[in-house]
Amino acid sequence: MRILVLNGSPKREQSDTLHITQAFLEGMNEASHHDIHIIHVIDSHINYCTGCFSCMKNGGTCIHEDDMRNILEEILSSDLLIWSFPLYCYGMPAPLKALLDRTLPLSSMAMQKAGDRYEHVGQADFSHLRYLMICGCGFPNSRHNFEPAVAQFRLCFPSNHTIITVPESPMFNAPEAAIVTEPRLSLVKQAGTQYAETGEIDQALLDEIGTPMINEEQYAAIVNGGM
């Protein structure tokens, strides 16, 4: 299998978030060998979306030069594409909304009903991709923070998807921590092995995956007494 990881993350290798994308791809690689690419979207030039549409009527060709035009065929010769990155105002880092706004080549201007609700008729044919969606954040629970980043993507890409969401992130950063942080990596290790042998993970695996590693008010603690 070809995956290709988005970090959208500007710690590039330092990511917390990072940390768990390796366990899973490391669980991954446990079940079968991958073909694995990291781009590290911060150090990729591209360009804003002007909104002018031109790639959605002529083909899919955008009218910036910028590397762009190979992360697309790149991620059109995929076969899994991972979206890592840290919460940020409840979204993605500006650099890799920028990309994922850069996407629109991949559709047309025209539109077809999908159950209650419309979509772009694509330009090219994605429809072998999947995708996940791995985020960290640096509150200490999931509740009412993961919401807006988790409806976005499921929206952008309504089937095939999984989404594996983990509060209290910067703690895989701490090396005191790793008392809790290596059990809770272990358990990502093994979402990343059922996901390459079944393509799915359980819901009771993923719930608590997303569980606070400690008690939420120490944690709170903790990072006020830092500070």
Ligand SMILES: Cc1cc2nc3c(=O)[nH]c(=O)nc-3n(C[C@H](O)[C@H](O)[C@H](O)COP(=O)(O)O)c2cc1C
The other form holds:
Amino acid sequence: MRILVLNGSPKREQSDTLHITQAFLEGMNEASHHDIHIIHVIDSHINYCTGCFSCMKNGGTCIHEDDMRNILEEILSSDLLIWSFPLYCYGMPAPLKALLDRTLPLSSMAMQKAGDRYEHVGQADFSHLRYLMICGCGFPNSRHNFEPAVAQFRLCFPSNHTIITVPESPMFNAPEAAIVTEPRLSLVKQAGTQYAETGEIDQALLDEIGTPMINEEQYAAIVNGGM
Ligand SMILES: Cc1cc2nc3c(=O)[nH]c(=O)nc-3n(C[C@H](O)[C@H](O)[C@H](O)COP(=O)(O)O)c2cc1C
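How about the form predicted together with this ligand, since we already have the form predicted alone?
After this comes the whole thing, all chains and molecules, with the earlier chain placed first.
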């Protein structure tokens, strides 16, 4: 399987969230070999969408000539797109959002009804693509935190999507927290193997991965004490 990882953290390899993504990929590779390419989005030259819609009208060409041309080609030649990003203000970091906006050339202006909502008709065939969101965050609570990012991902990629969220993610970069992060990364690895083998992850496993690694109050006290 060709896997394209869009690392939305400006911290590149140092990303807390990328620890989770790497564990997932390790699990996938244990099931079978995959061809993996990671893009650190912060290093790509991606102009903001100007909203001119010319890409949706003239056969899919954007007015900008930047790295997005290659990225769109890579997206289309992948089987799995992993959106790996930290939660920023309840959504995705701006560089990754700029990339998401610039996927507009994949769609045409034409709209079609899909259930109780409308979506744009594709200009390219991306029906083979599967989508995975891996999102870490700094607070210990998942409720009243991840919902906007999760809702956006589900609306953007209504089919073939899987979502992994992990609170208390800064602990993945703290060696002293290994006693709780290592078991969590093992669960994520297990999820990766399951996903590679079946295309799905048990809801119970996703729920377990999404729980705080240590008690909320204890986590807050550690963060506050270190300030
Ligand atoms: C600009 C900014 C906004 C943030 N917003 C949130 C937020 O809405 N909720 C949250 O729990 N953490 C928030 N955080 C914390 C990050 O999600 C957290 O530090 C995460 O572990 C960083 O992951 P990374 O190392 O993969 O970039 C924010 C951090 C920054 C810098």
